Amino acid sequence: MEWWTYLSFAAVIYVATIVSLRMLYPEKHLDWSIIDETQRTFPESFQWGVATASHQIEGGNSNNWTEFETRSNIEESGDACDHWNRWQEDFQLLEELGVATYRFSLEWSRIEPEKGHWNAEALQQYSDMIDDLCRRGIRPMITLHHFSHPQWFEQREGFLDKDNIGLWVHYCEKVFERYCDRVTDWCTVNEPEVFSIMGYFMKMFPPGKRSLRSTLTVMRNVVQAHGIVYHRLKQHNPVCRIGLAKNVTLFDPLKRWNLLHWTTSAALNFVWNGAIVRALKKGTMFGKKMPLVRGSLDFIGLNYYTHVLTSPFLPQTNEVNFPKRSHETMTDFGYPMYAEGLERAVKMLETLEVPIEITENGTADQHDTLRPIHLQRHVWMVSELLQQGHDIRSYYHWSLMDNFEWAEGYSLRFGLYHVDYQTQVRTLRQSGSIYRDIINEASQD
């Protein structure tokens, strides 16, 4: 056969491969000037929330966040919101807006600031944040670990090494004992895979190492804590809810004609998502197995946020500038608003066979310009997937107020609430109004 017979038949394969994965794995994009967001219905038994974590609003932590700020020379957080003074304040805002449940997270170094040494004034100020959501009727779920930990942990080579996983066991038991009569809703880990990539491979989160090796024992040795956890707190308690909070991150190939943008995408939602909802169904990571991690979930919470475009040269430092389609809206976090994105998220996940909690959306808005059309625009796709029959059974917006956003700083603000860290004084925004009257509707239909 003549050269160009062979480079012929190649061109026909390349096609045909190409033609068949943008049928496989299409790129839903709606025109919402057609879409009327504020026709939706919500089931009677939906909840309405809000979250936050511990290290990001609470203030005046000392773990390996704190450590890694000073090390790293990045913004400090310092006072934070100053929740630990001022959280009945906050639940107040709670109340404001009207939510049935808060996503909260409990600061292990708080709890445990040395090995073995309990600290009763944390545990009993925690046991008062409870029993204050109960008195105000409002549900509450506990992360156990997101993101922070004491510095002891991590100066033990955290989950690193094997051996620690049982420290944070311990830890788990401590406090699901003492709460779990008032706390039904737990997450066990919040964003296994951004916990270990960020912090091990893309240097922007704890330890700020590199390392692929690193990266991917971590990531195995968090989802098989959690698996640890899941059947030792069932164990006290089988009434419970356990699961835990997996971002949904979708890698969509920046040019879907170009076949090395699609190879990259495939591996970076393998590693990103495909593995952990593999470990979670399957009981096997990276080629270990994990008995008991498999359907270790009563259900499955999803952080989702955006879709990536990606080629081989994606960014891997913190100044995040992903590129976005001609007609997307780009967050003040750098990446593009994309609602539609929720359908493959909720059906990626919902191979599980758990109902799903949206443990966290929202957006990243200074000015507060694009987070009203952005909840708008999550909240109706909530719905039409409710109407579709997925079981969903919450909406969580990230987050209550404005606060430290890990490597960012205090750039970037999330809040349904303004902050201002001079005052601290808390200001409900418009999105914040929006969402309020969101759930006033829902609870009318």
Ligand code: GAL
Second form
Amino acid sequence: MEWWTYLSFAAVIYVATIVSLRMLYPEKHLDWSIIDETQRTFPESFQWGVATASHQIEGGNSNNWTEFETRSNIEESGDACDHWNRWQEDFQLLEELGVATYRFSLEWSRIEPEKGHWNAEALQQYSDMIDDLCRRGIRPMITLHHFSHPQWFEQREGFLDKDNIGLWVHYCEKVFERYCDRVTDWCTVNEPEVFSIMGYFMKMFPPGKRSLRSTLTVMRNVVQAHGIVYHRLKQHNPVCRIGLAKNVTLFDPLKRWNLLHWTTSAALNFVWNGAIVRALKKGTMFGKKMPLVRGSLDFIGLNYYTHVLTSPFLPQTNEVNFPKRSHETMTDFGYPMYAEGLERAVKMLETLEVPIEITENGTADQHDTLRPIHLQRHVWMVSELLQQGHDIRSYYHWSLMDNFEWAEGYSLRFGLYHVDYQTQVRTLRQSGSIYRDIINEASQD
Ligand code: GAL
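Moving on from the form predicted alone, please list the structure of the form predicted together with the ligand.
Full assembly next; the chain just shown is listed first.
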């Protein structure tokens, strides 16, 4: 055969592959100009909430993050929203929004500041907070690990060393025993993929390392730790619902005719999403068997923010704008608003065959110009998905108020309430009142 025959043959295969990929994996985009986002319905049982995390709002912490903040080029969390002292005021804000549920995390470094030393005052304060939420008719959902842990745990290499898992399990049992009489819903870990990739590959979270091997080890150990905690806590109290919060970022090829872009997005999708979903379904991860992880869920938490358009030339830090489709709008975080992606994220997680709780969704938007429409579109998508029969039980907006946005410090504002960090005054944003109306209207359906 002549060389050009080979070439034509290769070209046909290439085109056929791309055409099939494009058909198999369409990237859905809606014409929002013809959609009325206010047309939505929700079942009476649907739960509306907001979410926060201890290190992002409490202030005055001393943990792996504060240590990292002092030695890296990021803003220090400092007083944050001073929530540790103003929690009652902040719970009043929850009531004003009319939420039925509130997701927050316990700060391990407060509760166990030294290994084996338990801080009775901190344990009592969290207990008072739970009581106060219940009194207000707000159901608490507790996250047991939301990126922060004590420095003594970090010094022992944290989740990088599987022998440390027991230390976290012990802490989880302690707080669970104390609060499970009043708290039914528990998230073991927040975003194992973000925690491991940002901390051990992107250098943007503590401990600020770059090692693929450590990244995969930490991801596996955290998922394994989740599995162990799930079974231990269920033994204490089988009535509680236990799950983890999975960040689903969709990786889509930047150029949909470029096979390299498809290959890169498939690889990233596997490391970020597929490996964890598979571990929860089959009990294996990166070649290791983890039988305790299989089926270790009463619900799956979905944190959904965006899709990332991928090519082999990936940014090594997030201080860049990610690419976007020409019609898409950029959020302050430098990634696009893509509400349509919620459908694929839900379909991905429902293969786990447990109810879905949308444990986070929101946007960084300093001037609150994008958040109103961002919120309306995502809420409309939830309503559509419910009507299609997907089992989604709740929606938690990230976040109640502006807070310490990890590596981005205070530069990004995610709150339904604006926070003035000088005076600690909280002010309801327009998007906050839209959310309040959405909740109110849904309860009258
Ligand atoms: C999530 C994280 C939250 C918050 C949010 C906004 O990945 O769980 O703590 O920072 O992103 O970027």
